[in-house]
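Consider the single chain below, provided in structure tokens and representing the form predicted alone.
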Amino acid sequence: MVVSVVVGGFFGDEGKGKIVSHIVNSKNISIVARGGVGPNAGHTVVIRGTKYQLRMVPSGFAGKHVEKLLIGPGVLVNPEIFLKELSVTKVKGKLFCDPKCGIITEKHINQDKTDVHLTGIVGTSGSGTGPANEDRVRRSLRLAKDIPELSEYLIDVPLIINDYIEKGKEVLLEGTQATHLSLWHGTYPHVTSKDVTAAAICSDVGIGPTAVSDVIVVFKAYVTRVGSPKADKMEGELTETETQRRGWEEYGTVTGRLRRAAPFNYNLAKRSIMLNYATKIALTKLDILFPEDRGTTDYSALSNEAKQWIEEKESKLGMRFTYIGTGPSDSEIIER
């Protein structure tokens, strides 16, 4: 039984999409299924020089052995974004969503962009996911099975995934956002509208926890987050000037906002490892800290400074990084 779950360890933007794409292309993955909230999360993947910024299609869409790309019933779907990305990625015949996926409407998007609490306090993405999840709790949300445009893309996701598991085929579950944006475990109220830890991703796609063999938590070489300016400052948070000086300047894929930045945080990382019961951890953006190591795929070829930085983190976390990203491409990864 080989089921892997990939989740973020900080506040999102860790490069989960790249890690997922790498794993899918280096392993014999048959299904990539997406859990998480919905199109409020953007995953950027660079494949053979082409950049894809995805909000609905799983990041492992280009895997050579992938037979199905699935969106679990716990995930919200914006039909317009779903169909647009289907066209861009050219995965018709592989991409399906569950009939029980909740549907985001224009009403939800307008509410997300105009509600004083959501915009001023929480600092939401404006994608409509929070109000849609609110309607789901009220049992008034429309589901994918009610949308004619999606009728040919509907499939029983839990049934398909569990059937593949029973046949011994490899499955990868892709989470969104990150542990410290969880509604339960994050920096409430400046969080997303549901839990997004590994356990929740399993629930989103319809499998039990005993089916999981690996939980891979992804960390970035520094911490960033997009969110309300009223949220508590991160430990060691940098000014915009210092962020730019260090070359850590980033903008949210969905919101376009400048991400707040701070150095790698051991306490947050250790808690993520605990909450997700990580079996493996991954590191991305090492090349931003050590530009001379960009594109390196052999650990022994890294600079001494980079190795020292990595080994210090590993010693304090009590785990070794299985995957180390050294560039934006899914091929620029050290696997140990």
Contents of the next structure:
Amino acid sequence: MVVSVVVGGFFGDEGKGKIVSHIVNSKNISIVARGGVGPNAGHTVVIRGTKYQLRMVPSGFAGKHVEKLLIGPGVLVNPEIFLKELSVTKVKGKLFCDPKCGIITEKHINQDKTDVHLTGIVGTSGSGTGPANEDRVRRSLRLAKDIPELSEYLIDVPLIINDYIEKGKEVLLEGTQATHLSLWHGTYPHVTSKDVTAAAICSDVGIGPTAVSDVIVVFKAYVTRVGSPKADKMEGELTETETQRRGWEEYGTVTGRLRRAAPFNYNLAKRSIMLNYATKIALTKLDILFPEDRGTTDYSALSNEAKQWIEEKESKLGMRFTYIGTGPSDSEIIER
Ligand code: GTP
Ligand code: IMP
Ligand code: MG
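Requested next: the structure of the form predicted in complex with ligand IMP (the form predicted alone having been shown above).
First the chain shown before, then all remaining chains and molecules of the complex.
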């Protein structure tokens, strides 16, 4: 059993990209495959000092043993972003998408940026993913196989992944968005345009549930969300001034919008653990709460305050954090 799935436990931007970029090397991953909605996601990964902002290329692109980077048929592709990131990350020969990936066009982006419901009520990322998924449901959306510029990057993603699984190679499935943005399980209507829990990520890339060995749910030390209007306030949501005072301010990778912030939320976390049937959990941004612990890679070296904070969370959640982020770089992490 060699397939691990990484998903977000709150409202996205938990730092899944950073956790994935660590796991690809610590577990000798051969294939990283992206599930999730599409280029509405923005992962920031810092690899040996260089910062990459990715919307299409899987965050595990720099893994030493990675042979293939795949985008499953359930994921929407924006060809322009795909080709640009292919060149920035220098992964030609490794990066492929499935011929059945849906294609986002200017029309979808315009709709996403002008539709009153999408901009006003949902507060979407404006990347065209919702309108493209509407067309997919109507069965009128064009697919990657119809796009000449993508022809050399097409591969049967489910076939390749299942072949690697049969050979006993390690596969990592990278989810995007997060559990509470799921169209089924999230805070409807302030959600994304499909399910994004672990089960959906498997379906996006063409893997059956019995192939999965680990489901890793990623939480941040506090909760953030972007886009949806103030009417959908989070429990304990901070004012902008208080967010800044605590040093919790973050700006969206895709939209540049200030992310709204609230303290770590047990109810949301427990529900995510349940909905994804987590086998492992990860925590990021411990260093934002405890700056003296920045860069620590050894649990025993953490300050007593940080350990106490973590142990309180673990006892209430009934699970231990396997990965703990202590800085943005792929090396700033504790694994236990
Ligand atoms: P989505 O797929 O869009 O949900 O994104 P994501 O979960 O990959 O997270 P994103 O990269 O959008 O946001 C996380 C931010 O936190 C990035 O700027 C990361 O570089 C940063 N980050 C991740 N882990 C840590 C950490 O442990 N400490 C600090 N200080 N920053 C971190
Ligand atoms: P859409 O997915 O662009 O349609 O946006 C729907 C909602 O999900 C909005 O509140 C977005 O801000 C949010 N969202 C979508 N993708 C992400 C993500 O990757 N990180 C954080 N929020 C996201
Ligand atoms: Mg993000």
